[in-house]
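Next up: a single chain in structure tokens, the form predicted alone.
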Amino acid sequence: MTSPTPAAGSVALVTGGTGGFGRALAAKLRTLDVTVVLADLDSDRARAVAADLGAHLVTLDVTDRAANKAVVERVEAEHGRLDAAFLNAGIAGKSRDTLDVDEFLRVVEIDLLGVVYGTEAALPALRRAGGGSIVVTASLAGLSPMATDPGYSVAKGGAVAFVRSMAPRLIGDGISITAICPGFADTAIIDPIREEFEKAGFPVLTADEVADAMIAAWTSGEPGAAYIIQPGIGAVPYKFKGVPSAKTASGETAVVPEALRPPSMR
């Protein structure tokens, strides 16, 4: 995947804006004269951090439908267009060793439907801008499950397969939806678990690599893709497997009804 440079101007919201792998790609945007909008939790912290980057920021509880909608209108108005949404948002489950359903739900509220109400705030002023993308952060978890965190796994499965079915419906309006699934990365999010990571020699991503990746998904990126990135190997599509096709009483492979197939492909 190759990472042409974004036309100077762009509008780019990413929610999550202000944790790690938020922080990286503000910076390296700016460099590049992209006007960046973080969207995150009100605190001192995520103040600090967008005033440092020189980056606007806006709060955002991305489980909130409504106000998803309210940022995406704020920023129009504010700068004009929408070029790019990253819809980077996301928390990972506390509980290892049992399932707590409450937390698997608040996962799954934050980092699936997080993106699909991202998505569909973004998807008009994207339109108006006549084109654009919208890059989902999922995980490798999405493509392996882990064990230890059930409620992280589906939301990120369901993420990269929300990906994967809004593609081929967005074509025909020039907007891009990718998918980028890093391994374990240098966040936060390894925080309970990072003296494991040191004590086996594991290598793990930077918050660098995946802002790299995530700026190439927007200017580079193949619709519906899933990028997987690991550290030695960089970004590289995921290959899926397909299923075994129906067949017809006599023997052909059977056809999808065309009311199943979006716009596009019909």
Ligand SMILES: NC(=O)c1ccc[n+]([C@@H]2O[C@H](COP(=O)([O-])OP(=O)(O)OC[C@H]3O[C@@H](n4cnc5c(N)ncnc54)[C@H](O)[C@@H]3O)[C@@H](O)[C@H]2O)c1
Given for the second form:
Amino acid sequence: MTSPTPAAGSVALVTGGTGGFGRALAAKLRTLDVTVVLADLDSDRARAVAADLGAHLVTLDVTDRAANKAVVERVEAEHGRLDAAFLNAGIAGKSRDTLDVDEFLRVVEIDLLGVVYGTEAALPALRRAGGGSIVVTASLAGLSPMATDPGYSVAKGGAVAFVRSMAPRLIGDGISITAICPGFADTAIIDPIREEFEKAGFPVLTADEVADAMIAAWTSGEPGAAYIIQPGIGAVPYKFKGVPSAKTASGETAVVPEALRPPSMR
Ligand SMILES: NC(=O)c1ccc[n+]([C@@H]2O[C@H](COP(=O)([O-])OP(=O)(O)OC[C@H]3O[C@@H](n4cnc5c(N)ncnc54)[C@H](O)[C@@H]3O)[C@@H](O)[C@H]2O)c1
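Switch from the form predicted alone to the form predicted together with this ligand and give that structure.
Expanding to the full complex; the earlier chain stays at the top.
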């Protein structure tokens, strides 16, 4: 993935924007003359981070479907347009050895439904801007499930599937949707397990490395792609294996009926 610069004057929305990746991304985008709106839960920490960055901050709980729409409307009203939506808010589960269904549902609500609601909210604005980009922060756990966190694995795997299923239908509108799938990175989300990495000498990504990949996904990502980001590897598209096609009675490869394919694939 190359990383051409986003057009100066572009407007980007970043959910979970005051966390580790959001902060690193916002700092980089501001040097590129992009207007950045950070959306996050209301907290003193969020306000301090936004003030430090000199970035706009709006309060958003991504699990609130109507609030996602209201935030996008506010971005358009205050900044004139929306060019990129980074759907990045997320939490991980904490119960490593038991299946805590309440926690499972909470993680799915934030990490998966938050992405669906964010996409629904951003699409009309991106269409009004004449096209644009949605970059979803999934995780390596969405491609290689973590036995210690089924809720997170399901949510991130779902986010990758969502991106892949949405991409073909958005191409005609000039809208690209991609996923990034970082391995472990040095942000607050790994606080409970950071010591284990340090003890084992296990390399973790910096938030800056992930932010670079987020920008590249915006400007040059292949619609529907899921970019793995790992220490020492950089950002590389995951190669999905595909599944065997159905065969007709005469042994030929069956083609999915045209009406069941999105317009861009007919
Ligand atoms: N750091 C890693 O190791 C790693 C690896 C792969 C993927 N990710 C993903 O990257 C994304 C960003 O995480 P991070 O590493 O910057 O961690 P972080 O904890 O620093 O940031 C997460 C942000 O999301 C916000 N958030 C949580 N729930 C929210 C809600 N309901 N509505 C709005 N905002 C909410 C938090 O307030 C926080 O600012 C997450 O989706 C995470 O799952 C992180």
